[in-house]
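Heads up, the chain below is alone and in the form predicted on its own; it's given as structure tokens.
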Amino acid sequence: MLKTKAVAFSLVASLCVASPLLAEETLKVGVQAPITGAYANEGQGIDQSVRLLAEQINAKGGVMGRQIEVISCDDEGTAMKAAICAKDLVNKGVSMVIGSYTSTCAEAAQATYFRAGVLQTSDGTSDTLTEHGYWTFFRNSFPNSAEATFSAEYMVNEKKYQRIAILSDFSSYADGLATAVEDAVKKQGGNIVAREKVKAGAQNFTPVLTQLKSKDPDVIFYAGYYSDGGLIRSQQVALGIKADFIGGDANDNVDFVKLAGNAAEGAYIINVPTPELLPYDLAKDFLAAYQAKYNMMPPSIWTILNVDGMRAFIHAMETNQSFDTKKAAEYLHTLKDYPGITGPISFAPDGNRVGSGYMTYRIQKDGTYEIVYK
């Protein structure tokens, strides 16, 4: 009877011993993104371009030893959820967050990450999220004052408008998106007849789009989201208003074309090269893998540079031989030319990727895209 007592604790205290060790053994990745709600189908892309990196890395024997272990969670795209989804994961002990989509839920979470100590990749353009100070922060993409400088080159200097109106909604991206081409095209020269704002998710934009109609623009520069972008372009063509209409980066996405109907031809993207048109080797398998196992391409360029800023901080580690995400830090500061499926990757000391390859396209009849400017 004492023989199996003591068997018995002995199996006890080896499972007490044994749990943590068996916690350490994934590697786990969170991913905060909008999975439902206005922007899901890019949340959607997200979430699964992660997924399926991880199974090609899993495949190959995992990171240092460790399986990925990928756990989700839904920020819908609103700041309070997000910074709820920043609690979520940093209590089930993920090493890195990749997303959020939109500046706003990436600013909102930022400060719960970065006291945790994990690494945070996001796409997201405001100026902002790189200027806290935040050594666990990393912009995969560029930041509005990059896309500004482009676009304030493009229709004032290219275009050569005269009257120049600005459209955004009230995010921190859209607003600071919206200033910074207001402030360049100045710069530029360039003439500003309407700064304006719309409320996101409204559906309705014919009071304002009237009131731009009565300053006679050549061209209405849009810095929101493609879910409002797409409308704003079919109200513009209903109301008769002949101004060209330029989408900022965050209009790139297929819904931006359904959205808008008929009236999306002639309308003008500003934005990094789409998934299709980048030249690297990188970026034909991941997209290749990509549509084999979704049996669909992924929704915008923004899917696949998350998925650059996760397999950044991976390298870090295993270039470091450590999961310790200071050391991880502290070498992606430094990071200059690791190959990436959207091209070279750099960072600053302050986390903003170094570069930028804006080109401006003309959407077509049937919704593909044509450079028109680069």
Given for the second form:
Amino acid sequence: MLKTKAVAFSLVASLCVASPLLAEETLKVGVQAPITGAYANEGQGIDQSVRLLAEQINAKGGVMGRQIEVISCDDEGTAMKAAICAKDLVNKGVSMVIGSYTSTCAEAAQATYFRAGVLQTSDGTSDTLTEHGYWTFFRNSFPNSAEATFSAEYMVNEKKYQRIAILSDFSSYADGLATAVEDAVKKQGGNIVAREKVKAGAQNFTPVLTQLKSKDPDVIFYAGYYSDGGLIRSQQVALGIKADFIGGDANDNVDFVKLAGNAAEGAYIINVPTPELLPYDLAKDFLAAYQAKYNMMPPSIWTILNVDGMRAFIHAMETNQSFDTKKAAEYLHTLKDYPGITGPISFAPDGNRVGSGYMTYRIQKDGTYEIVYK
Amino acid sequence: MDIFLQQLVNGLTIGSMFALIALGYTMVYGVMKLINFAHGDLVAGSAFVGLFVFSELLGGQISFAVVLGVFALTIILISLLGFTVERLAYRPLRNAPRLSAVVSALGASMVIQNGIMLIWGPQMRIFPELIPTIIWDIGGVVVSLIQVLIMVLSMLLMVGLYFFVEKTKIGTAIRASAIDQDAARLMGINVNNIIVTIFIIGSSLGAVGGLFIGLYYRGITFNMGWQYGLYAFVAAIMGGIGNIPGAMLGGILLGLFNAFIAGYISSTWSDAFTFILLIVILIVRPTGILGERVAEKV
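Switching forms now, from the form predicted on its own to the form predicted together with the partner chain, please provide the structure.
Now the full complex is given, and it begins with the chain already shown.
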């Protein structure tokens, strides 16, 4: 009897000690990313890098005394799951969400975060993301329209292609980019011979490519994701289509080269600088920490862009000395040149990231990138 | 004309793969009157096992012997898996109502699919280029070595299977079991052994189909079995389920139809047209193109 009393007492005592610790408030950060599915390596990259950044901040005492708690939700790269994730993360009380990787998923979740007053940052490049007027949304990459101008300039004036074929899938990012490139090419006086769409994940692209072949293009611009882009490049070469291949930004991923195999050599990719090319000390430190923790490099630049979005949010909260998201957003909308891993971060009042430096890479025999135009 | 011939080659290539996979469905249905939903996942599993055999067991260096080894070991492992599925998921339900077996088949499919995900992860894996990229340009029509291999090997396997079923003693036993299991048993045929045999043959053909998918498309995902399984299932129904030449014909027709719709109309609509074609065939010939008309027993 005495023993049970002692046990009960010690239990009560330990609860009294434990409860203040439990009640300690954390800063909840949501990650909405395709952790499984076709874009899994990007989703895992975003999740891993957010967790790494949270760990680094927590080690330094957290944000204004609060530790960061990361809550992930897997949107599988589908709009349906993205909407579910948004509700789930809002219910769990996050004050900011990092993600998602695809524009489609970011857009499907946007309104929910806006209504709940939760800050969201995504690398989605679809122009429509910033056209809804949601004060909660911040794009940490650069919009399609900027990339389209650069791509058209490169194809029409630099490479002087005479017969341009444009291919995309049906996602809001890819279709938006393809349309923007089409407009920009026409504006610069280029000649478009074909504009086709493929189904993401279809695996067999030979029918469409055969159709393109009959149009005799000298370049195929693919606006879409690496998981299809790599296959399209390999099937293009297997069909003996001599045209150059230019992949839009989402083809920039280690898996593109693996999927395309021997056909990868000679393909071009247009994107902002890759992680390895970032000249900033912040970038070198973060990449070294990532390499040390996960024993691999981030899958692409998108991972790092999302980290920058999160860093800007935290910086805003610390500057305001407040966890209020509305105040943070007001501050962010006028943010100028905050040092980021991917270069200075400035936001326009509509939530777009300002400034862009695109490059054209040519994939070499060993799978590495060579800068051919910037 | 070039384009027509090119689409023909493309269509025959994917059609041969569909046909190989469809045979697995049709053989099992023929004898057991059961749709083996796990078959598509066995096919997906084969691509992953092939990748594993190549990179982990055979050292990852490409040579002719290694490619043969990959095929041989993968076929053995996948037919063992098919055998296990039959033992664990179907045999205990041999005398149970048909619906129980269907649910068990769906369960087996999920177990295999999630098993692949647990072992190899949810992300896309990349199949090595075991067959060198060699292409021939014949008057504007481009044919690659891998396409030729897929078409020729599939043809050989299908012709071999046809003669096995039509001319050998075991083949006769398979046909007898398909017609009437009880009567076959009375004739001294061990129907259980016949079922094991068809599971092993079906899985082996599926394994070859899975390896072809890996070799041809390169990117393999744990849940792709569903997609290929569905196509092959449609092919089997189109040709007349339970009928072996029907599955071959159905597969090739489906591949060609897919290629031409995607090439001449739109790749977006190829699935829709495929299923419209299926509905039309089922309305005109409810038992499929080569299916036998069976009188309904009332």
